[in-house]
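To begin, one chain is listed below as structure tokens, in the form predicted on its own.
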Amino acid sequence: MPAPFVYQAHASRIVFGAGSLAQIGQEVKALGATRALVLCTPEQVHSAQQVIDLLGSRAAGLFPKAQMHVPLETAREARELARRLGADCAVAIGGGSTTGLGKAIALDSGLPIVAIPTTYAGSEVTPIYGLTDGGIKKTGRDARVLPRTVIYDPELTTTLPLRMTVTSAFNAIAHAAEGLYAHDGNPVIDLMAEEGIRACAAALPPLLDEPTALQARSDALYGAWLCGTVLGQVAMGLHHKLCHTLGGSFNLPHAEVHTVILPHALAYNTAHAPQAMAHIARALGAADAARGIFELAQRLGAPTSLAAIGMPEAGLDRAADLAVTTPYPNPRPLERAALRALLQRAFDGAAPAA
């Protein structure tokens, strides 16, 4: 018999399948929207133009300036454009940065969002938002920012570069891994999390040989949906606290930070969350969760050190100080000295150690 729990489902509409981008017009229409502002990063204008063409008269305009960690200034500029154009919907095509920008608009205006992920970020199925102001990234939860509709089209991910594919999938795995030891977890989340980790991890090796393999891309996107759903349902812990601190304060690439930190965060929590670690290890087909994640990253050529992704060693003390400020709930209390040692191992690219 399971222990008592609470499960609150989120009302998102999921449209999954190769070629499903073609349904964007009818999905926007189903929301009752007639003026959609399309959002993207500067690198994804071509994809955004596809969306605009498919929307036809329902496209109100384009904002192609989404950035990592959603700087407050960028969010304000996008909100102002949405107001000026009279937008009644936002369509975010891209990764977590673009989805995050859509959420920043929704937080202020309540505009419904249609998200079209081209990575495995998972934020499209969470009510979690983040804004970076003055070098400090702040996160929160608000039902208004949860995208109303998500279109998962694996064809849009076939051109995602292999390195980004791997780190984005590790980002997804991290969501599910933390969900397994969240203080407010439940049996439904455990099922989603283990299956999400399994699907993402299994999809990656085939993509080394054939980066455009549609079946593997579909499996990874399916796994990312499950992992993101987990993140949206439960509290974040040490891993996400460290990643938000490092990303927002040192402007490190989001998915790469998740990839480097995850095995070390798992090792930190191993003795305090044995059941969660058993789920993760089983999903990976490994004997140990932390070591299994680290070795999978090595095998796939993913970054395994903070130094390799631009972290200054002089910033490790500040990162440790910030991490113990307003800590997220975590199975093991956040101890400053232990976190500083964790960060040093992550900086050096050393194997995870409890």
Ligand code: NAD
Second form
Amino acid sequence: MPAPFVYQAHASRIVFGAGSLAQIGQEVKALGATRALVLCTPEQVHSAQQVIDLLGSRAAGLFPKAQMHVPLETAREARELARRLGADCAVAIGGGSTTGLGKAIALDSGLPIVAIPTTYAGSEVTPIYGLTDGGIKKTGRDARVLPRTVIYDPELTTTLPLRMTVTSAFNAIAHAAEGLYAHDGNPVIDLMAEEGIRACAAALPPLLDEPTALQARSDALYGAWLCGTVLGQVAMGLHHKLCHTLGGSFNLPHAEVHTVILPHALAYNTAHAPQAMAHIARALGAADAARGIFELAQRLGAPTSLAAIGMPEAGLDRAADLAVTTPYPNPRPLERAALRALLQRAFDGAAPAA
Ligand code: NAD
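Given the form predicted on its own, corresponding form predicted together with ligand NAD:
Now the full complex is given, and it begins with the chain already shown.
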């Protein structure tokens, strides 16, 4: 019999499948919208133009200036354009940065968002938003920012460069791994998390040989959806806090930090979350969760050291201090000395150790 739990489902509509981008018109129509503002990064204007063509008269305009961490000025400019155009919905095509811009518009205006993710970040199925003002990123949760509809079309991910494919999938795996030992977890989330890790991990080796393989791209995106759903439902622990600190204070690339830190954060928690580790190990087909993740990263040629992704060694002490300043739930209590040692191993690219 499971322990008592609370399960809060989020109301998003998921449309999944190769070629499903073609359904954008009817999905916007189903929301009752007639004037969609399309959002993308400067690098993805080509994909946004495809959306505009498919929307026809339901396209009201394009805002092609999404960027990392949603600067407040960019959000203001996009909100103003939405107002000027009389937009009644926003369509965000891209990774977490573009989805994040859509959320910033929704937070302010309540406009419904249709997300068309092209990475594995998972933001499209979470009510979590982030906004950066004067270099400081603030995050929060608000039901209004959760995209109403998500179109997952694996064909759109075939252009994702291999290194980003791998690190973005590790970012996804990290959501599911921490969801398995969340203090507010539940049995449904455990099912999604294990299956999400399995699908992402199994998809990556074939993509090394053939980055456009549609079956593997579908598996990875399916896994990313499950892992993102976990992130949206339950609280994250040590791993996400460390990544947030390292990304925010040392400006390290988001998905790469996740890739380097995950095996070490899991090793730290191993003895305190045996059931979660059993789920992760089973999903990887490995004997040990932390080692399994580390070896998968090595096999895929992913970054495995903080040194390799631009972390200054002199910053490790401050990172350890920051990691223990605001307490949060985590299976193993936060011990500064042990976390400092964890960061050193991650910096050196050493194998994970408890
Ligand atoms: P990203 O959105 O910043 O994209 C990185 C680059 O890759 C961009 O130039 C983008 O245009 C390009 N790109 C994206 N998909 C592509 C494709 N298929 N082909 C070619 N190029 C493509 O990267 P990301 O890792 O998806 O998102 C990171 C951001 O998302 C961070 O700011 C992070 O904090 C946020 N995030 C938020 C949540 C949440 O729940 N709120 C969850 C995960 C990540």
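Under this definition, the rigid core comprises the largest set of C-alpha atoms superposing within 1.5 Å between the forms. Computed from a predicted structure; not experimentally measured. Residue numbers count along the first chain shown, from 1.
Once both forms are overlaid on the rigid core, the distance between the two CA positions of residue 222 between these two forms is under 2 angstroms.
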